[in-house]
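As structure tokens, one chain now follows by itself in the form predicted on its own.
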Amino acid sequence: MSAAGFELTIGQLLRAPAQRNPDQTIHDGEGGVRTYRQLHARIDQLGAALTRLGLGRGATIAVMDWDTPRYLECYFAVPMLGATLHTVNIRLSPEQILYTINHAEDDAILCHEDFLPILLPLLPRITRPATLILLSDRPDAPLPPGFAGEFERLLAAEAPGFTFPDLTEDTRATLFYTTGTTGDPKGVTYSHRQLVLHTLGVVAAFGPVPGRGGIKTDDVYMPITPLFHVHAWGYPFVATFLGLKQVYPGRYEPARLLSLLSGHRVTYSHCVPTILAMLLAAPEAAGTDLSHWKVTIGGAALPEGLALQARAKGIDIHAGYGMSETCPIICLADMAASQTSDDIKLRTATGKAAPLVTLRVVDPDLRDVPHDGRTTGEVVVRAPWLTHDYLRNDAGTAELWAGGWMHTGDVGHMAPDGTLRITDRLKDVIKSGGEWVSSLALESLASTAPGVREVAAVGVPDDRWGERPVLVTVIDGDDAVENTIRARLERAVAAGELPKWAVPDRVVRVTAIPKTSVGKLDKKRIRQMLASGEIG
């Protein structure tokens, strides 16, 4: 006999939950409820449709939808039959839908029905002809014209069992776009190897820690990291290896989520600062327990303002670190050391290296710098599971990878356990006398200030200094809020903590502070309106 070789691909983690515990239940935020049973059998419904479309091995097929069930269905039958899901973030403007659209070379469009004002424009401007298929949370919702067909009515005309085709592992599985400062978004994609592989990573850095933390298999899960981006961060597929109960809450609206967090005792979930601050704001939050809940915060650096909001309402908060190009994780805080500590610096640090993870922080020369919790550099990473290249775009995909290290863009120091802490991005790193000022640190400092909802610190242009920094600040409460984070910022100079010259020269009071596409920060356009005079 000789040795059978086995592929390392999608299918496969999504055996062992429905054969260990089929009865086990994923929820969507209207009431729906499924078993993992048939959670399997839909996405053999859904392989049939798909192939009798004739979209199968080599096709892009495109979802425009909120976090559903049929997402995560999507998830597992697109991929699996050799096609390539493309995660069409659904809040860039209709111009940079349409390029990613056209750029990946889409063959079929699934889309909700709340997203055809956006698509029907476009459609005579798509450059392939693409099969089109309605998403619908209503059993009666009109077809429009030219669509093939509306994803339920598709897949019960289906029976289960059918066989989806061998694959190997290198096969392209996933698409989606990462916009950045400048240029078109670029294409990202990963394989059914990278992705079974952050699987296990995940699972490797979250299931041995001690105590409540980590994921266990007990634990029940709920994204609020859109499913569009980088695939809600890998957790729906860890979610479904481990055979968790999953909750799928459709549109992120506050009383929604709080209302789904607390009905099914939700005890792990994931989102961007700005959404937590926002659920955190919300009327509904003072009456609603959260204290079984746990939360990894990536995306952006986690204030020590918004974790200790956070820790009084008993939630068992901690940073992750990762982005687009990095599937995404590859960094957590210690969720171990906080189990017997609640020191808030050690779950805001950006943390250690996930298994499987090399970090290494550099100079310009690729060269180590100290690991002494103190030189900066640049952070750079190889894993298993990064993204090779950038579709069809060279250029980008030589610069990220420059010197056969991806570079995150990103600048931090290391401390000599390895504990790594993000100090700014490269492109928001304030420059001021010759001196470099951290954002973050700012951010951090004048969130712990009583009413500072959010805030931003940039850089903005001065003819003495280069540049200065402004902190732009969304408060409740009256003006003398900026007294108090004037005076937490005066205290870190005494302590040493923050150099004098770092203090900022303004606060700018504002309602509301731009965000991205996924939900951060655009200190671009922050620093375009105090350039303009907009704000400031």
Ligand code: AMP
Second form
Amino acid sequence: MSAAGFELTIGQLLRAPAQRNPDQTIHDGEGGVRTYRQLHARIDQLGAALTRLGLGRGATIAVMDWDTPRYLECYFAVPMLGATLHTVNIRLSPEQILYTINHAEDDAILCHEDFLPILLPLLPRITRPATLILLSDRPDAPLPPGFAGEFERLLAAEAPGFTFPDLTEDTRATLFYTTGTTGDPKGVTYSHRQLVLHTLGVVAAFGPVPGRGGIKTDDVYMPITPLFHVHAWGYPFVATFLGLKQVYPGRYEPARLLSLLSGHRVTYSHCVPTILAMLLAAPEAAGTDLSHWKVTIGGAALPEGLALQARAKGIDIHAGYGMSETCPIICLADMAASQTSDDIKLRTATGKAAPLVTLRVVDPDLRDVPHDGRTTGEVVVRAPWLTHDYLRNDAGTAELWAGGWMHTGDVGHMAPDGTLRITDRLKDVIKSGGEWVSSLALESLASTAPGVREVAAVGVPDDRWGERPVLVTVIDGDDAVENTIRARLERAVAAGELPKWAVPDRVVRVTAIPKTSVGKLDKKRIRQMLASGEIG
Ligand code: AMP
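Complement to the form predicted on its own: the form predicted together with the named molecule:
Okay, now the whole complex, with that chain kicking things off.
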């Protein structure tokens, strides 16, 4: 490889932090700690151990684990070998997990003992013979039959100082499956170059934010988006590149997460709205100081009620936007403007394009709609870190990239200053009397009524109007909360923020709203439940 043609590979992200502050620490949720110096040595040992097992360039290596520092080591060692890291979504059904393992043609599976009850019954139906490696938090964990070794024992057998191969930047680095609610999961891949550029793009977006905002080198990072979901939105690469203190929480339990947040004085995290709502509703939250915490909310719109609740706890909260196919970050709320203004909408807006990203809102012929903050269209995007194709799915790829732009499947509008607001997913739009009703706007408004814990707006068939919106809610309190929701919506109509026909005829109270495998409101399931009379 020529020295002049420098390749952007994931291994390069490790150099600076290990040299600058090798004693910086990375923690697990059980009190375990390692330094960046040790991280480096362990990545070498993992590289050596996998190589000894015959796994290297061209192999696909699956991981089924909680969020652990060990997973972070896989994030680096596997791609640095020229292999592909397949981050298995452990929340999918066993049949879907089997589908993804077979579709990915995994050559090895690293599986935490907690997930053996899922994996072991699937083994006879896994089509490609895979090397099996046990992940355990107990040094004496017994090896199940057919397993090649246990992670820690394999590492202990290797000396540090492994030399990883030279790679070209277009080498495939990662693979995971979309969590869409329809059809088979689709395989999404990223190259080394894309992950490095995404890392630099995120640093360029978060670094220059004034004051304590954004991400600084003295921040303490803890992911609350699982490491299997779009590489925890790329932040483990960002945090490692910046040499931050990092905390990997293990399994997500509210009391445990809150105790880690305060015990380590975590200053930066990211999660979907439902997880933050769950944390803030936990009894332990009342006594936990979260005023040092900055949170990026993504994966779904940030409802105004949740943003206000977070602000009341002193949390510096903002929305971010992206999808599995976009690595994922393509758009962020204006973290600078919100430092000097109390306007909550600055924090909940989908925001402005991230560095190097071009966002457009277009009509079906790919023509830009006016940037008037009102006219809606589909959001399409170009950026250096968008997935090139779905794995072995030409029809899906052609649809994703129709006309040379990546189609997000999201509907939104853009203001004259370039601020994007997503109003719906194309699949979830509600059309009443021929007019679109924004389910996200309804949810955001209803979320501000005190006592509303969760809310989803969906369309139900209607003879007269085609479809009518229905609000499905989890409410703490009595029926008065329902009246407050109605009053809020009527006020928004009076203020011209919401068309009259958008006010739902029905508010349905439930004890829990179904969620997808990554904790988002499962609107397909909610519609089915309304249609079958299971709720309503
Ligand atoms: P996934 O591929 O599972 O990460 O889901 C991506 C989808 O989540 C997007 O296409 C949007 O519909 C939704 N989403 C993510 N972030 C936001 C946001 N800030 N506002 C509204 N919707 C969002």
